[in-house]
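One chain comes next, on its own, written out as structure tokens in the form predicted on its own.
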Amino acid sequence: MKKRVGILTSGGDCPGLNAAIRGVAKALYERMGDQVEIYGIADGYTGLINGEYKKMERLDFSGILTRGGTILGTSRQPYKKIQVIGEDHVDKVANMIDNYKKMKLDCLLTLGGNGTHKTANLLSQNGLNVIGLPKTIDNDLYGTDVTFGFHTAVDIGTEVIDRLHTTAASHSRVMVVEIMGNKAGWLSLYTGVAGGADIILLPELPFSYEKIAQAVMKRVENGHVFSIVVVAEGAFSKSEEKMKRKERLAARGCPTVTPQVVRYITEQTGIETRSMTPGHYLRGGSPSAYDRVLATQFGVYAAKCIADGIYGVTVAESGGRIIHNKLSDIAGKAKPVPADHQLVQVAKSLGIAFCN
């Protein structure tokens, strides 16, 4: 009997999920040959919620390693609105339950970050047999030491940074660069340090705005003409830290802090301040030949885990070996970056500031 697997996309693109749907198919292919039929749902779970998927054949997964984004679409559904029934009526567990069953699939994939993953947990808890692969470029989902998608964002804003040191010392300027990363700063740590920067401002670490101001005088003092700021798309002040999320946009009268640092740099120092948001140009392009490795051993991990029927489980890396853990394990846990991380000591042995 053939063995019936659908595979979904979830929350936010990045690189890396072609090559990882890529993995999963040529490795059940290779294993199971005419016995697997492999079904794309259509836009995440929202296709699965709507009944939108159609049968995958073994030439849509040719020629899709080296691209960006994902060949099945993808939306956000929100884990705090999945239970919730709308004006629309529609019980979106009941229908993903049932779209399930008339697709007679005998296991569902589900390529995506926290969000996704309790979503994925909550299916589970169901009775479907659910298998997760860990993508996002934040890095920041639990359990795993890295998820794909996050070293190409970590060259690619590695780049920015790059080219923004040449046209900062040309001008002897400030140059702050907001960096994606709302909960976790692992991509503007990351990127900092390789980058160079001189300033990272992370969410895991509340910053003072005196000592950003005293850490570019100091720099001056030093004989340096210019300064790069990273700061993390969630990084917030000492004096926002008891605050909620809400009431800090509120405060701000904006998304990020970023406007406020740029404003408080150039009223203290006096040195003209510019800023640059890379945004979603962080998660766009042709994955990173790291990321194409990842993703294509986690995609075949996943297959060799449907061949033995194991279920209710996410695919990680840990220690450079290739892993599964219990959905229920790492479901709705975050892994934000710890004040005594390796690479934050790394980078305040350079000299490197993070203003806490």
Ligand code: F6P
Contents of the next structure:
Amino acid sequence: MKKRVGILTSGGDCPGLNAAIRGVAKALYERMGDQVEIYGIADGYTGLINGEYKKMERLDFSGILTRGGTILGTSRQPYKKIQVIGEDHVDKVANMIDNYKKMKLDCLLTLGGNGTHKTANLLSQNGLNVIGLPKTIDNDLYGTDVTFGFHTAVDIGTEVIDRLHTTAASHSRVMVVEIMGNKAGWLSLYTGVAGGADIILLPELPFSYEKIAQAVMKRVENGHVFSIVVVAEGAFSKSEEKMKRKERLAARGCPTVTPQVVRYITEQTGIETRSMTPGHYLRGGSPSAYDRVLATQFGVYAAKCIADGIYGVTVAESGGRIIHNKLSDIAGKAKPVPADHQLVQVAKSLGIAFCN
Ligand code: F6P
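If the structure you just shared is the form predicted on its own, then what does the corresponding form predicted together with this ligand look like?
Then the entire complex follows, led off by the chain already shown.
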């Protein structure tokens, strides 16, 4: 019996999505030959809601291992609103189920992060055969040690810090670099350690402004006038700790704390301070070798799940092994950086200040 497999990529893109899609497809064709048909769904859940899809051919999956972004397109369909019927009167969940049935799918692969997995679980609970694959540069998906896209972003972030380092040292300046990661600080922690940052501010460890100035001045006392400060996009100060995210943004008048950090360092230390935000640059371009391998492993494992009829799961890596978790066990759970994480301890041992 022919299997019909739908694939979509949802949420923010990242390097490795195409490598994962290719991994699934090649492994499926290898196992099942003509007994499998793959349908590419456009722009994430939006395409499933609107019935936008096409039958893919083998050649569609050629030459995409190294390509950044996603050949299928992606979009954000916030989970909070997925069950809400808006002014357009579209019942998004009903449409997705209908289109799955119209496409006569045997299963649906959803490549995404936290929001994607919540919707995947919802669809699974509604009777669809769903398999998730964990991607995000934020690395904050519960149940997997690592997500693909993360290590490429670490490489790019590290290169950014390396380049800031030389100009910071030449000008005896403080350079503040804002690294993506709204809820979790994995990317800031890894790029900070890899790039030799002096201060790292994470959303998991609310910081004190006074301690930032102290850390910068301590470096000056030790003969280093320049400093590198990594600020996670979602970092916030101790005084903002009790506020909800929206309140913090409203009180600051800007989405991140970076401008305040820059102003504070300048005022308190008298050292010229500049900032830069690589932003989506961290998410673009070709996946690293590590992510190509990881995404391929995840894709091949997903193909095995399809062949074995294992659904309602998401692929993961645990202790160096590729495994699967039940969607219902992981959906809605986060994976923040633990305050006592080994890499936090390593960073502290080097004298990197978290200022918490
Ligand atoms: O991919 C996750 C992420 O990179 C977060 O770190 C960031 O806050 C968010 O995406 C921004 O994405 P966009 O601007 O594409 O919605």
